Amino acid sequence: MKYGNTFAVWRDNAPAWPAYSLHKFVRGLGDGTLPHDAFLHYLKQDYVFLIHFSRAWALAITKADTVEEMRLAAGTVNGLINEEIALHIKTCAEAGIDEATLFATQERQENLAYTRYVLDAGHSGDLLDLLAALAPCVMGYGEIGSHLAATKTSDSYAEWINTYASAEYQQVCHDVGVLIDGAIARRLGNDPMASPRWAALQARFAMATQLEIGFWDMGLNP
């Protein structure tokens, strides 16, 4: 599986999956149609996403069992800080929005709701949890980023598209799904959907993408 097996199966049962992965924010993106103001305003509120989601995968290091699995955590800590944040401040700075103005963005309603709900899933559960609240956010991007690199029809965003289409960030994607992968055999045994913690990580998986849809329909409304 491109990512790993278990965000494929997390995927496919995930019936809100083509909502987020093919919402009209994304196609928007590909043929060019997303308003700038809309694309702004988005990569304002993900900025913030952004910081908060850093947070999250330190606290992955925190969770971590092995050596192995705080090198995965620390690695996708810094595609975030280095890579997808500095592309926001760069695109913002080229429309005179500068870094201190991102920084100082008011969360919208949708905003929080996500990142609260990630945050949340690593104070009180593990490092399982935790994962399964983090990986629509990793992978999606890395799909869409794919998806759209292959089917666009405009270059209007093709910098962010590339962004996430690149080698560095599939990268990332894979070591994230190599990352799953080891942390579920490591805690649930080889045959993890027997376990009784199946269902509520699958559930996990299955709100954060719907909060992932929130995340595009407030970007659709600035």
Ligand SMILES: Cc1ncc(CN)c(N)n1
Second form
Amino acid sequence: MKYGNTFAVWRDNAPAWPAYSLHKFVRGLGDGTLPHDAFLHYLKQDYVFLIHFSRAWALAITKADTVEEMRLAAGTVNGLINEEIALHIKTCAEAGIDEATLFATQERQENLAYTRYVLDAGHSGDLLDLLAALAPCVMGYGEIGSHLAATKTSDSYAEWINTYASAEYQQVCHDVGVLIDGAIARRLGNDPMASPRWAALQARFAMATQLEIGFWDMGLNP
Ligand SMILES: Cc1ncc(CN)c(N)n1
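Please supply the corresponding structure for the form predicted in complex with this ligand (the preceding block corresponds to the form predicted on its own).
Starting with the chain above, the whole complex follows.
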């Protein structure tokens, strides 16, 4: 599935993208070599991550200019806080970790740096600044899920992979692509790369990609 024109340009100009999407953690999910304690540690951190990311997407609603932008942002909030997070709650419950424990997880620095960077992009900037910082998260996992579903050699982490390869998650990525392309056209016109803002938006996307790599690294170090 295509995630929009803007995302494709941002991704192709983010030098760290392959280090994110083909990270050792990702490869371990695909071939089953990722230690289970690292996976659970990652899921606990990611539960907290999703709480803050839901807040960031809720901020996108307040930064929106149109009802259509509001609806697309609201759909993503719902996808994160009600659907994606269900995977974390279920998998951790199977390992004896209840949701109250998940909520009380001590945030690791890498997690805190990433989510607060994104929230700050939204608070100090406009919807485009926020979307550029949010995009690597949403679409990156969409790409990773599809790639792993097609190439995995183990079923150890099939439930995680299937969540991100699912039609529902791919639809969220598609809808966010539509939101970004529309928001860009609305604010920067038909030749957005000629805008004086383009370099800063590309830099925000690249920084968020870098922070995703930090999150995977953190996942490998329980
Ligand atoms: C760190 C991180 N990045 C992205 C996603 C996908 N929403 C996630 N759950 N966690």
